[in-house]
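Next up is one chain by itself, shown in structure tokens, the form predicted on its own.
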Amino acid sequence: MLSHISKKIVLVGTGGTIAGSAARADDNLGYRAGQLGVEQLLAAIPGAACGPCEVVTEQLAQLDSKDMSFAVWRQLALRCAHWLGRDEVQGVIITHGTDTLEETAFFLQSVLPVELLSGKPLVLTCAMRPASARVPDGPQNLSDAFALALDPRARGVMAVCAGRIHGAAQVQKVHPYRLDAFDSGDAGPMGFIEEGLVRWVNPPVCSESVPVQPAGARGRVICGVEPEVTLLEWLQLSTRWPRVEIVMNYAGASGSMVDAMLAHASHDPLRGLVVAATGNGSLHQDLEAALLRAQAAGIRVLLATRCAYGRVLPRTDAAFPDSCGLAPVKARVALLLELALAKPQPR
């Protein structure tokens, strides 16, 4: 490390394929994730990559992000929110696996407050391949990120895999192997890192870099309710999180999983569901029907669509409000994150 450099970038491992091992080079399926430190990532760049900045390491967790917990979640933000807060910090890069990655973007631009993503990025990348593979993706993702970081237009919560930017609102991931896994929908990358160079199709800019959230006001709640506290000082005072699963809508789905888990919800009681439905919000008449039950049972019950593309249109004589356009497993994490303020649990 430099002392007499200013800016930093600081790099949060959080375990992933990108750090996974496996017993040969020539396996990219059976390795273990979250096996390699991050300074040992760090150490796979070259240090051009990391530009004119000091770079500060922390290893956070070393999971596969198939076991991502809330835990880990509260950790991250919090850590997120200091660093960001920092004057002396251009960015935050973190290194995730690939499962749950879309989750973890949304997640951190959902709570975090606007004025720490205003001004500076915070960059999830990945990788496809396992860090012991010959050809291993994660390096060059890496590099990747240490360009959006340290590039002056980039804000926000972003990821970056295989040379594609995306937002956080938007990032899915598509393919279950090749190394461009992820996509942006609808609303196309954000840009490209080619030879360490940034590409901005869809550029952040101060008003749109953190994009709103469904009829609510970005690191309070989601449905337009003004709490007593933001979700991050709710991160601080709190460790129970309410449940909220999802259910999909399939040719003869019934209700079945719906009202098992209204009638076994005494020790940990279910909040919320959200449908992904077929469509434009199509659902069996089966499921619909115990889902009105849900609903009628005080359960918020949000609906969003199971296509990879596109949303639920809203419709004025809709049984169920609509995810405002998030896939499932973001619309689960909005809906959370509503309910958590609606009613905050102390620890």
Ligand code: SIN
Given for the second form:
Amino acid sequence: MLSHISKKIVLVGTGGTIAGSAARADDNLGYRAGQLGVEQLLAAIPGAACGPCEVVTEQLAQLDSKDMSFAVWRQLALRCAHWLGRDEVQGVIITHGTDTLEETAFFLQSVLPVELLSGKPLVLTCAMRPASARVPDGPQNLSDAFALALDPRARGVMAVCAGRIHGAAQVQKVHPYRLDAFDSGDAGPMGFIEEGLVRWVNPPVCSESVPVQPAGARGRVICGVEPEVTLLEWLQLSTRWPRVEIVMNYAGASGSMVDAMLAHASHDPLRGLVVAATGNGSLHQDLEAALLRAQAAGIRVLLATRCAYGRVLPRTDAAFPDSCGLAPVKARVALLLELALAKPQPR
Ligand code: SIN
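Show the form predicted in complex with this ligand, please, the one above being the form predicted on its own.
Full complex below, order starting with the chain above.
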């Protein structure tokens, strides 16, 4: 290491297609995710893309992100907190599968304290083609992630893919194949990476003001009650996560799945339900009846829309609270974190 280098970028590998490998270079589908180590991903981009920083690598996991687990999330949050808390670290980049990237981004933004993110970027990046592809997209995305992490205005949790920068609360995978697979819904992207330079259109604001949870302050939580521990402290202490499931409304939906979950005696009882409702929070009458039974039984029910754009508009006569614009998968993360810190309610 050269003595004039003082700042570090930490590159954390978790697997995904960006680290995927197929038997043939023309096979973009029949590959295994999470095969190449993070050092190999780094070796595939020009050294100049990393700027003047020393790059520290850490292989935290090697998985297909469809199999993302609470255990990996916990470890990831604790390692990000460790690295972001060090003065010499300018930012952290995570390589991740595209399938649950938006959930991980939102989870990290929710649990990491504002103090750690308000001045430093945490950038997730990914690829839609495996590293073994004839024309892989991973190296360009990783180079762009470095450009973003090195930008003086970058802060908070962001995702970068196909030259577009997305915020953690907005980012959503919207295409199963296209290289530009992500979208930020109504908000639009935060910016673009062009020829190694960041062009902001919606630059990060002071991260405290980003509403990411149904209520309350990021990294502390929620529900109007000041908890005794922060989310990070809870993560350090706990390996048990409240069980929160997602149900969807659709033509012919019934309440049978909700009733079955309520009836099922388990060592891990259901604590919350997010419903991916149709349109502006509409529900089949049978599903709504079952959700009211669940709510009466003490299960927290949160209403989100299954529409890709927009949000459920709040109504004073709504039977269930809405997700404050969070998509169902993110509303689930917010609700389980809220329940994690809530004092158990007597049933
Ligand atoms: C994954 O999510 O790990 C596999 C799919 C991808 O990265 O595109």
